[in-house]
Every structure is written in structure tokens, then in C-alpha cells.
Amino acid sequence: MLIAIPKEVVTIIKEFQKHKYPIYIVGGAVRDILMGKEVSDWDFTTSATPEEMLAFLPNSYYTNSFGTVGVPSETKDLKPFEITTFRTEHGGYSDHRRPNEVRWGKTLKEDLQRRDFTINALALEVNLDNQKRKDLLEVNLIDYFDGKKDLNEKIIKAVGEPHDRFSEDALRLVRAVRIASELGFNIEKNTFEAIKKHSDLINKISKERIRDELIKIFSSPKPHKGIILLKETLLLEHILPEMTKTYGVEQKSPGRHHISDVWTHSLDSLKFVSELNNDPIVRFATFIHDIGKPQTFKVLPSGTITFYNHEVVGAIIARRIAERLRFSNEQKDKLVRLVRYHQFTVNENQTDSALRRFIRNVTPQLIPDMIDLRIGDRLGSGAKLTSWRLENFKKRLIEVQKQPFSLKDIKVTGHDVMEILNIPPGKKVGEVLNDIFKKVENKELENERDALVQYIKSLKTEA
């Protein structure tokens, strides 16, 4: 097989040949040549330990106990190298994530039957005295477990005995159905049923590594599929349990617009607004936008379904979520007040005043998130992509922005106030300033400095 290998890997390469040690490729970057894909991050594994890779290669370094070396890479686009000592695991995995003895292996095989699934036990051997061709080199696939036919066919499968796999390493778990979303593959049968037998082994796993992998599945092509295979392996019972609750929570009824239960409506929802935003937050938002209404359900005498203040329920439970999964403070606050908002209304009557406040209180920064968000919701309704309302509103949002939203932005400062009318710093510089803003937002006042200056002027011919 023919394939192009950049320079630095190359590289890499004949500085193990030179020393007389093996080297493969290993994990995604073979996975991502054969399915044709541009490679940023190589892997490869190699019988030499740490001790005597750093012997030889240059710049590298190594601050982990499991036999990686990391090589920085010079190429912008490339992920620093990363070169792993063959291993082998023993003792078991009391943790259910890491083994609790690693020992230096000998063969390639018995270091590519420790990993998750047969699309990573993969490998590629670079045999660079036999080369026919500067531009593409001849490479070997070697392919213990079936790899390349389940990359053909599309399946996730587990290396040997699901069970075990899961077992050693619960984070395998999400991974299974992670890779799965990715890659638009489904997960063979037998490693399907042993997800869900050991689908509650997740709670071993640090937030962190579940907040990781649920984001990535987020930004997947159609992170729907991803969520039901969580449903359909029970490991969203134990990820995000709070949207297990919308199970079957009906909406329709009369007078409401919705053609589809809670849940359904959160993966129609969150299906379309991944056609529109690929910011995982933004997906997970609305993903969850109705989470509040499990807790918020009523039925009116007259048949309608209501949800009274389901966005401020549905925003603490974010919160909660968010801190849970470790969210950094810009990702909570973000997931936050999408979730919190995102009941807002289009009403063509709505005042300067309030669509000043709903600016506020979202954010101009998360207006386009939010509008993105707004769709998705009509869309997961069953709605049209928009209506001449949400049109009318999106305009008026850009001609409210132009106004100015606080003390600071207004033409004038407490240092002109304090000029003009001769007074020193206090109470009354503030009260005038203020009172020019008010004058300015209800468009009584144009917000240039020489009308403000002119304003300021006139109050003290007035004292």
C-alpha cells in the first residue's frame, strides 16, 4: 500500500530504523488512511522504552509512567508525535480505568490486543530501504483482529471479549458510541450488549473524561444518533439523567404547536440546529432546552398542556449539569443562559425597552447562537425554518444594538459633566449622567457629543 507520510514522521521513522528498533503507526492515524482522511495526529508504538527513545531523539521528552514519549512537531496542522514502549497490563484494573501494572512488552501483538476496539488495533509498517517513490511510500498493514473489515463494514467492535474491555476501562464505554458518532458506524452486537450490561461502570470515570467525550460527540456530524446510542446503551441514565425524565412527557394538546413528546422533540431540536451551528454548547443548549418541563407539567381544565417557568427550572438544572461535567465558566454560563432564554417572545408589539433587556440579559455576543437555537426549537416542532415575525425581530435586534446599552456608551463623560457645570466628583455627576442615558435610550436625546455637550450646558443655565 501507497501512502504520503509527512517529513517529521518520516523522519522519526529512520531514527528507529537507525538504532535498530521497530516502529508501527498505530491507533487513529491508520484508521484515518484507510478511510482516505487527512492525518493530524500520529501515533506509533515501538520495543524501545522511554529511557532509550530519549537517547536518540531530539527535543523529546517524557512525564507519564505509561511508556509515551512526545515529540513536538514544527508542522502547524500536526499534533505533537507521540511514541509508545510496547505494553502489556497485569493485575487487573481496580479503578476500571487504568491497569494496575504495566510491563514493557516484546511483540506488537500482544500490545495492540490491550486496545478498545479492532478499527485502532491497527498498524503500519514503514520499511524505508524498500522505497519506489519519493512522494508516496510503501507501507504494510498489519491487521491481527479483523480491523480493516470492520472499517469496511462500519462496525465498532471490541478487541476479543467485550466484557474484559469494559471491564479494564469503563471510559471505553462512551468511547464505543463516541467513535460511533463520528464516524456514522454502528456498534456490533455482542459489544453492544456488553455496553449495556456494564453501562453503570461509567460512574467510575472522572467527570472530566465524560464531559470530554460527550462534547465530542456534541460536534460530531449528527450528534442525535450519537445521544440515542447513549439512550440505547443506558449510559445516559448515569451521563445526564435529569433528560431521561422527558421520556414520553406529552405536549400535544390543545392550543400548543408541538407534534411530539418532550424527548422527541430535545433529538428533533438538536438534529436541526446541528445543521446550523457547530458549537457543541449551542448543540447541547438546545439539546436540553426543555429539561425543565418534566417538573413544570400541568393540565389545564380545559385539556391544555402547560410548562409554566420551565426555562428558569430547565436553567438551574443546566447549571447543575454544567457543574457536574466540570464545564469551564464560560461553557457553563454560555449552556446557562441559552437554556434560560431561549423563551423569548417575537411579539411584533414588544418595546425598544424590552428587546434592550432581552439583549442584556442573553448577551450580544450569543444573540446568533440564540437565534440558532430559536430555529431549531420551530424546527424540532414540527414549524416552518422561520415565520415573518422571527424576520421582523431579528431586524429589530440589529437596529436596538445601534443604541447604547450603558453608562459607557454614551458620547460623554463624568469628566465632561464635572467640566461643564464646575462641579467635583459626586452624587450629582452620576445623576446627570444617568439622566442623560434614559433621555438617550427613549430617543429624546440623539447619542452625539454635541447635542450632549448642548444638553449639559442647558442644565446649567437652568441651576
The other form holds:
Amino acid sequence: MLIAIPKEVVTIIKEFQKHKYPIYIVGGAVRDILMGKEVSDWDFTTSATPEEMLAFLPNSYYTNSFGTVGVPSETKDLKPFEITTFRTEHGGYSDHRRPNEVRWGKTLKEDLQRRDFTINALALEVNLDNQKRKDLLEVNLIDYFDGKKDLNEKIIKAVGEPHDRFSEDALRLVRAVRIASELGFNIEKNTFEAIKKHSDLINKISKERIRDELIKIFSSPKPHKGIILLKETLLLEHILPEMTKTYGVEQKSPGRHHISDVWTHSLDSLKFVSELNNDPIVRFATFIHDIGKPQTFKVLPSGTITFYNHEVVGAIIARRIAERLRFSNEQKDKLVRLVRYHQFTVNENQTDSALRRFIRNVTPQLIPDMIDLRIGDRLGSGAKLTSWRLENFKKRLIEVQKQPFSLKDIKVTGHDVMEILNIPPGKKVGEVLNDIFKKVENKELENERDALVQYIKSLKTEA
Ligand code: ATP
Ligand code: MG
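Moving on from the form predicted on its own, kindly provide the form predicted in complex with ligand ATP as a structure.
To see the whole picture, the full complex is given below, headed by that same chain.
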């Protein structure tokens, strides 16, 4: 096979050859090359130990205790190159997380054997001696576990005995779903059954590592497919138990538009929002926007089903989830706000100040995401993409944002008030500013510096 390999990668391979160590391309890069995709993340494996590599690789550094050495890349968009010493993991995994000891392996085969899935256990050997074309290099694919066949058939399959592999390292449970979701693959039957059987072991894995996988699932092209896999493998009951309570919660009522249960509606909303918005937190928020419904479900005597205040309850649950999964403060704030205010009314009779309150609550930066959530929600309930009401609402949001929002947006300051009225700092200054703000809001005054200065002067003559 002939492939194009970046110069920097060739330089690294040459260094290893010069020092008589075998080196192979492994991991996601091999998958990407075989699938004809651009590679952004180059990983390698070698028989050289980290100390040996550090001695001959300029700029290299030791990244962890698992034998990985990093080399920074000078190309934009390329992650640092990671080179890991061959490993075997026969030391056992008493905590279902990491091997009791890391042992360097002697052969490539030993190293590939400890990798999680067949499509991740492929290696490429680059032949630098026999270069036929200037831009392309000859490579050999090394495939001990039929990874290429599984890649062609779009299958995630454990290397070796799936039960052993998942109980060794429970992170692989959710990695299987994440990689399936990223690549649009299916999970092979025995591998799938093993994940289901060992799903509770995911609780042994740190929340940060689960969060990283979950965010990758929400960032993938079709996150709802990944979520369906999490449900079917029973992992969701451990990762997001609050969402499993929405299964089968009916919302059909006389005169209401809902066509499906809360779970199905959540999945559909996620599917639609993902076509509009790539932000994993916005997609996550859309998925859980109705998470407060199971707790607020009520049937009125008329037969109508209601969920009063489900967005308030939902926001509390969203906060708990964000804290449990160790989201950053920014991620948490975004998730909670989007859930808390998703139930906004779109009505032409709303006053400007009601719209402004909405914008203040959601925050101006999150307004486009909030609208995307609403569109996902609409489409996920079988409604049309938009309505004249929603379009009108969007226009008004833009108009209203041109007007001042808070005291700091008006074109005079407390300083001006003190100077013009010749008064000391105190309550009176705030009163004047608030009065001006109200008048600007009601359009009695224009938010222009000259006009406002004139107005303050007029207060002076009044006094
Ligand atoms: P990407 O970087 O595109 O997410 P990747 O396959 O390169 O995909 P990494 O997390 O970078 O994923 O891991 C590199 C390789 O290390 C994997 O392809 C796999 O061979 C191996 N690997 C990673 N994590 C595990 C694990 N928990 N158990 C076994 N092998 C693993
Ligand atoms: Mg990688």
C-alpha cells in the first residue's frame, strides 16, 4: 500500500531506524488511513523503552507511567506525536481500571493483543528504504486479529475474549460505544453481550474519564445513535440514571401536540438539534431538557397530562448531573440555563421588558443555542422547522437587544450624575441612574449622551 506521510513523521521513523529500533504506526491513525480520512493524531509503538527514546529524540518528554513519550508537532492542527513502548498486561487488573503493573513487551504482537478492539489493534510498518514515489511511501499492514475486515464491515469487536477484556478495564465499555458513535459502526454481538453483562463495572471508572467519553459521544456526527447504544448496553442506567426514568412516560393528551413518550421525544430532539448545532453541551442540554418531566407528571380530571414546573425541577437535576460528571463551571452554567429556560413562550403579545428578562436569564451569548434547542424540541415533537411566531420572536430578540439592558449600558455614569448635580456618592446617585434607565427602557428618553446629560441638568433646576 502507498500512502502520504507528513515529513515530521518520516523524521521520527528515521530516528528509530538509525538507532535500530522497530517502530509502527498504531491506533486511530491506522483506522483513518485505511478509511481514507485525514489523520490528526499520530500514535506509534516501539520496542525502545522511554529512557532509550528520550536519549535520542530531540524535544521529547515522558507523559505518563505507561511508557508513552511525547514529541511536539510543529504542524498546526496536528496533536503531539505519542510513542509508546510495547506493553504486555499480564499483571492482572484487580480494580477493573488499570493493570497492577505495566510490563514492557518484547514483540509487536504482544502489544497489539492488549489493545481493546480489533480495529484498534492494527499496525502499519513504514518502509523508508524502498521509496518508489517522492510523495508516497510503501507501508505494510500488520493485522493479527482481522481488524481490517471489521473495519470494512463497520464492526467494533473486542480483541480476544470480550468478558475478560471488559472486566480488565471497564473504560473499554464506554469506549466501545463512543468509537461506534464516532465512526457510525455497530458493536459485534458477543462484544455487545459482554458490555451488557459487565455494564455495572463502569462505576469503577472515574467520573472525569466517563465525562470525556460522553462529551465525545455528544460531539460525534449522530449522538442519538450513541445514546441508543448506551441505553441498549445498560450503561445509561449507571451514567445517566435520571434519563432512564423518562422511558415510557406518556405525554399524549386531548388537544396536545405530543406524539411520543418523553424518552422518544428527547432522543428525537437530540437528533434534530445535532443537525443545527455542533456544541456537545447544547446537544446534551437538548437531550435532557425534559428530564424534570417524570417527577412532575400529573393527570388532571379532564384526562390532560401536565408537567408544571418541569423546567425548574429539570434545572436542579441538570445541575446535579453536571456536578457529578465534573463539568467545568462554564459547561455547568450553560447546561443548567438551557434546561431552566427552555420552556419560554413565543408570543407576539409579550412586552419588550418580558423579552429582556428572558434575554437576561438566558444571557445574550446563549440565545442562539436556546433557539436551536427550541427548534430541536419542535422538530422532535413532530412540528415544523419554524413558525411565523418563532421568526417574529427571533426578530424581536435582535431589536430588543439594541436597547440598553442594565445600568451599565446607559450612556451616562454615576460619575456624571455626581458632577452635574454636584452631589456626593450615595443613594441619590443610584436613584437618578435607575430613573434614567426606566425612562430609556420606556422610550421616554433616548440613550444618547447629550440628551441624558441635558436631562440630568434639568433635575438640577427642579431641585
Ligand atoms: P482517537 O485518538 O481518534 O480517539 P484512538 O484509537 O487513537 O482514537 P486513543 O485513546 O488515542 O484512541 O488510544 C490509542 C490506542 O490505544 C487505541 O487505538 C487502542 O489501541 C489503545 N487503547 C486506548 N485505550 C485503551 C484501553 N482502555 N484498553 C486497551 N487499549 C486501549
Ligand atoms: Mg489516538
